[in-house]
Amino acid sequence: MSPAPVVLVTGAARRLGREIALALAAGGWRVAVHYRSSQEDAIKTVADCTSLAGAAAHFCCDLEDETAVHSLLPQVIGHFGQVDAVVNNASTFEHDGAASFSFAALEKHMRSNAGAAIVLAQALHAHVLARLAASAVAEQTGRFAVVNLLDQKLWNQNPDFFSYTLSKAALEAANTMLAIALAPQVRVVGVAPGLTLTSHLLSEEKFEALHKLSPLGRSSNPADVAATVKFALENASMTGTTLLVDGGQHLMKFERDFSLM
């Protein structure tokens, strides 16, 4: 019987990350929870990941560091002793216009949002392909994907979080690229929210408010987020293409980012 599947979900320690890591949990895949520096969450995450599959670990990393990022995957391949997937979850957000714009501030979004998304993704593809060449798995299309969580933002633009928005236009050409570049053995599939998970900028009935500023009445809540997440892990047909899960705020035209309306 072949072991469960693993999972690194970067960012998994709180918040729609560990909403996602719990989701795949519960539907049979050993999770891989990742975190920069939420270590008392991560390791609550993996605690109630583990109740629900039996096996998870967390895994510290900052990535903005290139070296890191790519010591972080051989580190979950020498627990788990195999890596099946990777959804970037992990995301900087920090506030930027085009009259404060800067190269650091661009720098900073491009490396953690873009940069550590493609090289994981890079260093899924070199596991699988020497897998397959030792024959320690079957191959069998479709298997491996990389899932990158991008933002409905990028097709109802405005130019608050300046950086931030452009180091999701990045990942977002980076997903048809790598779906060119990794096939067949990994596909690679994006999932835009909306406004889904309330912050420090809103009060809570802001956000409701907000919340209801879409087509359907309603955006996007985490458990929408992971269940398409999972979805795109396991669809074995589906590659370079991204699931907008917004409740269809990104055909709405927003001024502001939802933050600073």
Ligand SMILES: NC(=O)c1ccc[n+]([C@@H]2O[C@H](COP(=O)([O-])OP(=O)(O)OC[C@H]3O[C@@H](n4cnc5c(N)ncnc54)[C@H](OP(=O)(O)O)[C@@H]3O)[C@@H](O)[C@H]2O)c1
Second form
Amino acid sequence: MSPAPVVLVTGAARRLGREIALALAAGGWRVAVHYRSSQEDAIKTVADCTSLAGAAAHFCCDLEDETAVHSLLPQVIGHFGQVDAVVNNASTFEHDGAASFSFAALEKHMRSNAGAAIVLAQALHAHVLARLAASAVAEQTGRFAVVNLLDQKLWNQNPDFFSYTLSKAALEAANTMLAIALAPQVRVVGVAPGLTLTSHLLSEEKFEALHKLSPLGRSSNPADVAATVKFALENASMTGTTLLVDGGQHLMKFERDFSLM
Ligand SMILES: NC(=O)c1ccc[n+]([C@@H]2O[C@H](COP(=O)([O-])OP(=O)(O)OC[C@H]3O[C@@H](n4cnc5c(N)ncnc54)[C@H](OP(=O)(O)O)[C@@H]3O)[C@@H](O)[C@H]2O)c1
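Next up, the form predicted together with the ligand. The previous block was the form predicted alone.
Okay, now the whole complex, with that chain kicking things off.
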């Protein structure tokens, strides 16, 4: 029997990344839990994944640091012996607008949200090619995949979080280009949540009210997003597309970002 597949989930210590890691562990995946500063939370996510799947481990990396990003997948391979999928979930989300935009803000968001995700996809593809060349794995179209977490904001744009939005737009374009470039060995799928979790910028009451603002009367919850990521990883015929999981928020026009409404 072949060993359980291994997935690297970036930013998996807390919030949506943790939910995705747990859903995949419950589905039998071994999970590499990436974090940057939330070490205690990462250790807890690993313990909870291990109790579900039998194997998980945590890996620290600052995704703004290109050298560190290049060393991340080899560390995961060193630990588990293989990687089958990457979920690019970690994200910098800092406010700027048209008036406060700067090269520095753009670069920070681009490095962690687009550059790191592309380098991890590139590294997964190289690893899969090496395994196929060594006949360490059977040709099995659709088995290897990258999922990129995007944002319904891309289909419903406003100028808040200007650099964040540009970085996610770059990742959405990369989603298409990588799907072409990495085929047939690796599939690439986007998952775009709507307003799913609140932040320090929103009170619970305000979040509840905004969450209801969509054609379906509800946006996504963490379980919806995690289930969609799992579906994208396991559906062997899907590549070069994005699944919007947002209660239809992308069909509406919002003048401001939710957190500033
Ligand atoms: N939450 C929502 O409602 C929502 C809506 C639409 C789209 N999304 C997308 O869904 C994904 C998850 O959302 P979230 O709200 O759970 O994310 P988040 O809490 O804002 O960030 C997730 C993790 O990203 C990690 N991270 C940030 N910068 C990093 C860097 N330079 N290097 C390494 N790690 C870094 C942080 O890890 P540490 O804590 O370890 O530092 C953080 O815990 C994101 O891609 C986001 O754009 C979320």
